[in-house]
Structures are given as C-alpha cells and as structure tokens.
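The data below hold one chain only, encoded as structure tokens and taken in the form predicted alone.
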Amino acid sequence: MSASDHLIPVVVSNVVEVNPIIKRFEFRHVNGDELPAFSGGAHIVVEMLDDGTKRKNPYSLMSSPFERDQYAISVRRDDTGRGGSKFMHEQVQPGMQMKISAPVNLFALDLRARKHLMIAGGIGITPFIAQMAQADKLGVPFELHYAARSVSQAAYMDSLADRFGDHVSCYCDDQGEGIDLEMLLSNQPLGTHVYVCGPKGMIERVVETATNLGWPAAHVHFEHFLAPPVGEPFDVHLAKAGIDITVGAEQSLLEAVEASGTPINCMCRGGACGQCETVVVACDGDIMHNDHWLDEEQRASRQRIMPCVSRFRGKRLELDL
C-alpha cells in the first residue's frame, strides 16, 4: 500500500501560465475541507486519467505549509516524456475534478540546523518556495541560491527576490552568471545544512564539492525525482499473483503492476525513496536501472529492480510480486 492508494478528491481552483514552459496549478478539496498538513519539501502524487491511461506523477508542493485551504504545484512541460506534463498543460482547466495523494516529505528541512543553505536549478525551485515560507515563519536563518538557463525561464525569480530580499541570490546562464559553489560552501557557519534540487549535474556538483570540503554527509540533502522513461513494451511474470502483465511503451512497470490489481509499496514514484524495491526471481535479459536507490553491486546482481522508473529488455523477467 502507498500514499497514492488513498487519494483526495480535489477541484482545480486556478491554472496560471508562469512562462511558456511552466504552469502553476492550484487545488482545493471538493468539499471545501482543509487539506492535510505538510512541511516544506513535501510532494503529492497527482492522478491523471488521460484517454484510458492512468498516470500518477509526483510534484513538489510550493504553497505555504501554513495555508491548508489549497495546495499549489508547478509543472514544467516536457514534450519528449510520457505525456503527464503535456496532459497537465493541455487538459487541466479550472473547475476540473482530480485526485491527489496526501503529502509525503522526503526532502524536509533538518530543524537541528543552525542555518539552511538552499541551492535550486530550474524547476527544482518549487520545494524551496514552501521551505522558505516555513523558515521565514519560524525565524530560522536561510538563504537561497537559484540558477536558471535564462531570465525568461526563471520561474518565480523576481517574486522570490521581492519577497525574501537579501535571502535570495539569482543567477542566469544567458547573463553569464553562475554559482561559485566552492566559495559558497567554504563560507558557511558551523552547523549549516545544504539542500539542492535541480538537474542531475547540479546535484552531483554540489554533493561532490561539499564532500571535498569536508561537509558531514548528514548535512547535505538533495532531491531528484526521475520521470519514468518511455521505451519498448515488455512482458513480466508476477510470481505471487501468478499472472503475466505487459508494460506499455509510455507506462512504467509500477503503473502496470498497479493496473493489474497487484499490491506494491511505493512513495516517490521517481526512483529515490526505495519503497518499491522488488526482488527479481528470474531475469533472462537486461534490466535498465534508472533509479538513485540501488548501488552498482545490486544492479549488477540483477536481483533487485525499482519498478517506478526501471525497464527491461530480454526474454523473461519474473518478479516476487
């Protein structure tokens, strides 16, 4: 069972075009009830019914944790993906009823920190908007360093700078600007925790730089949900259920298992949390591991798979489900 098995009925209360590639979506409970409490960094899973295809995509909450009358998320359109963001941009309108999961937080602020140093890239800004609202309300020291490819794609950059003033520093590639990570991470007071969300390369650079400078691993936090990739359809045998399923080209293995009615744990749906880790009973072919959870030894053994983002190519894949 997972958070996304117990969905909350909501109505889309507003859709805002932030820039040509990003839209903000706001949800209220269909009965006007308060939505579940959450803390900055939490995400929800949005269920999409797209012409017979059911998708469940995770998105970070960007609304204030202190305002439970509505949730807000932002979605970056990806025309090369499986269609979830395209559905949100093209089909979702104000007044439409949808279902969302209760919030889950895998990227919470560590409240033991003496200061929170936040580093965002692109659409990775969204969890920090809620975290900054939380830190500002609680009077906790924080600063944000936000990088984007261009001024035109820098969602919320101006409003965040206006709202939080000197707490926010912005950088745009098309202006020749960039974050000096070594200097930034070298000049932080003892007890600072750093948080990074953005492209894979940015996350790796921040983690590597912090590690090289001697930051404790427990003080370095990152979030990088992966969208399940598209690929060729493949068949899977679920040993406990005693059934065969087919995973479609634009469907994740997790979604195919769920569609069969077979129980499976999951949380982030993006290869990061480890909840859906599944034992491989038999494998005659190649598992395309796309997660951040399994280590290289586990991947090489072909005895584990993360169904939320990984795919298969070969003659036979049998799972302990």
Contents of the next structure:
Amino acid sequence: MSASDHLIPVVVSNVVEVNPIIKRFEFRHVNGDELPAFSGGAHIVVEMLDDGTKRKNPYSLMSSPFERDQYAISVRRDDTGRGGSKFMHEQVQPGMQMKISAPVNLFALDLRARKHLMIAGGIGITPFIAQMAQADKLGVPFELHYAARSVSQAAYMDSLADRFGDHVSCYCDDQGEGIDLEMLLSNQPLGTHVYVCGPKGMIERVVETATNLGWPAAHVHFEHFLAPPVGEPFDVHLAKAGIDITVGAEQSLLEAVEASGTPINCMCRGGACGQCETVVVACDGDIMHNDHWLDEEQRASRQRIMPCVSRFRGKRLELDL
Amino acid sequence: MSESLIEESILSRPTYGTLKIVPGLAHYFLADASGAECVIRVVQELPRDMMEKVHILYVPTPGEAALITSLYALGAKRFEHFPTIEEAVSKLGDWLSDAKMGTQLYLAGTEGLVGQGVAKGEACGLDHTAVQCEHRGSLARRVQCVHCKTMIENVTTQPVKCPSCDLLLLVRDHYSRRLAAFQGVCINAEDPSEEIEIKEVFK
Ligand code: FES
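Return the form predicted together with the partner chain of this protein as a structure block, the form predicted alone having already been given.
Now the complete complex, all chains and molecules, led by this one.
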C-alpha cells in the first residue's frame, strides 16, 4: 500500500512556460472537487503514461496550501534523465487528463521554529514557494535565500521578490553572486530552523556549515529527492511472486515491480523516505545503492535494497517480494 | 566533591552526563560552587583564542572567594557572579536573548541549578541537544507542593513539610522539566493525624 495506489483523476488546467527549461503545470480535480489539504513542502507523484511505459515522478507542490481548487508544480527539463521531465514538457497539454497521488510531506516546516531560514538552489525553489505562503499567513518570520545559475534560469525570482519583499534575497552565479553560508548561518537568532533544497553539493555545504557552527541536527532540514538514474537493463527474481522481471534502461526497479502487478510499498520514489526498503534474498553481483536511506553497514551487507532508485549489475538478484 | 550519585529511577527523573566542549559559535556556562570545578576542567583545556566565545555565570556559596578567582582567571569574554541561582538564571536569559544559533549551554552543579538552567535555555529557544548538564554536589531537591504550588528549595528530607500550606509532602521522583522541580504530594491525605517519620535522604 502506498499513497500512489489511490490516485486522484485530474485535468491539466494550465501549462505555462516559465523559462526555456522550466514549465509550470496546474491541475484541477476532474469533477471540480477540492483537492486534499497539504502543508508547505509537500510533494505529489504524477503518473505518466508514455507510450506503454508507466512512469511516476515526485514533484513538490508550489501552490499555496490555502488554495485547494488547484495544485501547481514546476518541472525542469532534463534531457539526460529517464524521460519523465521530457514527457511533461513535450506531451502534456492543457485539457489532458492525468492521475496524481495525494500529497505527502517529507519537508514540512517545523512549527516550533521562531524563524524559518530557507535556502534554495535552482528548481529547488518550488517547495519554498508553498512554504512561504504558509509562513507568511502564520505570521512567523522567514527569509529566503535563492541562488540560480543566471537571471534567465532563475524561475520566479522576480515575482517572489515582489510578493515577499525584504524576506527574499537572490543570487545569480553569472553575476558573481553567491550565498555566504558561514555568515548567514552565524547570524540567526536562537530557535531558527534552516531548510535547504537544491543540488546535492549545496545541501552538503549547508549541512556541514551548520553542523560546524554548532546547529543542532533537529534544526537542519533538507529535501533530497533523487531522480532514479538510468542504467543498463537487468533481471530480477521476485521470490514470493515466483516470477522473473526485467528492469529497462530507463525504468526504475520500483516501476518494473509495479508493472508486474506485485505489491510493494513506496512513498517518495526518490530514495529518501525508506518506505520501499526490500530484503535481498540472494545477490550475485553489485547493487548500485543510489538512495539516502541505508547506512554504510547495510549497503555493505547487500541484504537490503531501495527499489525506487537503486539498480543492479551482475548474475543474479533475488528479492523478497 | 563527589561525582553524581543519582540512582536509576522513573523516566521523568533527569539523568546527567559529563560536560564536554562541542563545536559552537558561543559557549555559555552556568555553575554553582559544586559545579565550578567542571567549568574549570573543560574551559582550561580550550585554546586561548576560543575564550572570545566563552561566557560564564556563577553562583558562589556565601563567603567563598577562591573559586571566583579561579573562574575569573580562565579569561572568558564575560564572567559574572550572583548570590542566588534565580538572579544568575535571569541573567542567563538576558544573555541568551541576543544569542545566535550555534550557541551551546553547559550547566554544572546541584539539581536545582541545572534544572532551572535547562528550563531557561528551552524558553530562549535552545534545542535540548545544545544543552549539556553535569550534576555535582548535594542531591537536595527543588520541590513544588502540588497542592498550593509553593516552590520549596533545597529539600533533603522525605517527607517534607510544605512551609506554606503545612501539608506533609511525599517527594516523588516525578520531575517537571518546565518547572524544574520534583512533585511533592500529600502523604497522609486519608488520615492527617497519621505520624510519619521524617528522614534525611537527599544529601
Ligand atoms: S519510496 Fe521512498 S525511499 Fe523508496
């Protein structure tokens, strides 16, 4: 059982080209019903039926948690990826019917915080747009520091600066601007929580700087979704189901298991939540652990795998599914 | 001076560790006479250039001066001492009100001091993982009479008589972090005439 088993039928109500690489998609319930409530930082899983392949990708909701007549997400086009973002950019048109999961939040604001400090890199801005709407309404102090490669790629930078004024600081790499993390994280009042969403290197720098300055781990939050990587196809034996399946080059192991009709848990589909953790019955070869869930010891033991992002290379992989 | 002799008990009964410097933007210390040696132990190990980040508050026992001198000699950025725990804790609140994330708080001494330091840290927005406690000295308890809400300091006996409402209180291990006090509950409510021997148990 997982959130994405109960999909909500929606119609694409709007598609907006934000810049050459980012499009925004808006969804309404097919019956015009209210969509489920969510809080800032939540994501939905979007199901894509792409010529026989069923793909499900997670995207952060960027619409206001206080408006439930529609949801909005932004998708950055990645031509080297598995094709999910390409499908969204090329195939999805207003009026089209799709299915989405109910929202799940793995990146919620900590409501005990006295101040929210948000740090975004590139498309990592999306969850913060919803969070800022929430923090603003709740009247809790917040600050956004948003870095992007160039002005032309900095989606929503202008509109956010207009909407939230002094709460927003922007930085563009091509103007030689960057966030001075040491300085920023040394000047926050007690009770501040920091949130970071962006490229892996940025998340690591924020976590490391905060830790070195003595920030408690409970005050440091990050959204670390991974897109499932592409790779060589491989075969897997599902022991309980008693079947063999093949995982395609652009398919995740999770998607292949789902396509076979075998039940499996999942939630984030990005190696972060731990829901899909599966017992490895036999393994003759190497597991490419791409997740953020298992620790070093568990990886080395080769007895666990996270099918949403991890792959296999070798002779035989048998899972307890 | 003895190290902590607290025995295991129910869950809310606080447990204590040993102070150890962790990475931080600023390090705040609060101690009474029994905890002074813990502060000296950890602070004198620090490199000189870290003293800029060290702030010490101290509650001496009346008439004692030697420890004040030793603490002062550590060369902290700020060192102040106060005659009562209450005054020192209120000063800690003033200091913490302009403190930044990355602040670490170190508390050493009797349970009353440590408990009130923890409560102040929490009230100022410090995460509990940024607060370290080392228990030293007397096991005397700070007790709240649950009936009239009076705070009774330095309780060493079991039971104890509430100075305000005169009830005879059983001092429980049940500890309130918010109040930084143990709960004192009437021990002979059924029959107030019942005689109960008062023994010194929290030394
Ligand atoms: S579904 Fe979340 S870790 Fe795999």
